[in-house]
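Okay, so here's just one chain, in structure tokens, the form predicted alone.
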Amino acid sequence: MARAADVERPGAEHWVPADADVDALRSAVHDCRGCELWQPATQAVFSDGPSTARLLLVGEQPGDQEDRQGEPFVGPAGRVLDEALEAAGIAHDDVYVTNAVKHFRFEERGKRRLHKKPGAVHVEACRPWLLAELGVVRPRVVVCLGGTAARGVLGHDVKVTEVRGTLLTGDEAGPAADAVVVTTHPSAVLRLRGKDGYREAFDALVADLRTAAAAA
């Protein structure tokens, strides 16, 4: 493995082991210095779920709880996702879940660590991990939870509102997956809880998950 001082530009490719299975990737990710986010984060957060899954979900990045516990989607947004999967008739244990960016980007405000959206440079730097996961798992359908996840999977920006819920295949799905469904991130639904529009947003997420599951 290359040392951080040997890296001429950001990018996890220097730390992604070749021909590795998911367990080997999960072990190696903790040494990654592909961008600066490893420094303030508690740890890298990799994935959860079977490496034989037909349905693979990609989120944005770990949140505060995920960073502390080392598991993806264990915080409040993860509970929304679990509820949506259940409503869609999808068993959580049958789904592989990961993030486009493996370290938590945040800003400190007092004792709190507030989410800060990863930049394009972070998504690109971390993309080799995601591509390696996709290459090992080889899911039938990838669900991108939000625009950051879509950039990581597709390799370019998309407007979630324009493509959400549509089964993208062929050139539209990009080189990393056979079929892709883009939808909103559960955190966006969570922000509406207790407000007008929550039920509609939740039902739309469930509908998109059903579209993906039917194709998987």
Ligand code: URA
Given for the second form:
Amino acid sequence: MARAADVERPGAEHWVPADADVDALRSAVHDCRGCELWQPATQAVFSDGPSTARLLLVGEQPGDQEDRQGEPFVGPAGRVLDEALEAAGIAHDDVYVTNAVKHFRFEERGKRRLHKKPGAVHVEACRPWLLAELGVVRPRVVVCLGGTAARGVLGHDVKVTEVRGTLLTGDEAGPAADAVVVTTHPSAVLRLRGKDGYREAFDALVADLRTAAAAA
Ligand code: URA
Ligand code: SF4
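The form predicted alone done, now the form predicted in complex with the ligand:
What follows is the entire complex, opening with the chain shown before.
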């Protein structure tokens, strides 16, 4: 267990078991106190999908539904992601899906819990879980769904609009993965639903998923 001094400095290191498989990581994450987000959340949300996957998708953080159900991408953004995977010809059961941050960050507004973007401090604190997953799954290609995911995977900020859809390899892929594709978050596509630009945004997400799958 962590000493008090460790708790004052955010970081999940002390809770991530060494040499653990995905199941062991999944059960250990519930004890994590690596940052303050565990406290108001219902539960930690880990991953879904096979640890043998060649394609690994990283989202931002669990949303309201995910926090309640304990599974990633089971809410509205997850439906957009499922549609995009299907349109790209990728079998949902073949991909490993996780998030950069494992607890839901939100603001209370009356009875509603409004999504609040995780800060750089939360992404950094939670990164040991993500790195452990990348180390166990060792996918051929990692897809970062949005800027928060890219920060978690690459360890630094990128401009999603500049790098999206490009297969990043070598130094550009960072130390944690061999090949990375950054794309937009399905929530950003969802926000356009019923508006101009929705089709274009959805098709661009599908095209980026295809680029990733072709390299996997
Ligand atoms: N958005 C994410 O980034 N992850 C989820 O699991 C759900 C919504
Ligand atoms: Fe630990 Fe990540 Fe949850 Fe923070 S968000 S308590 S680092 S699992």
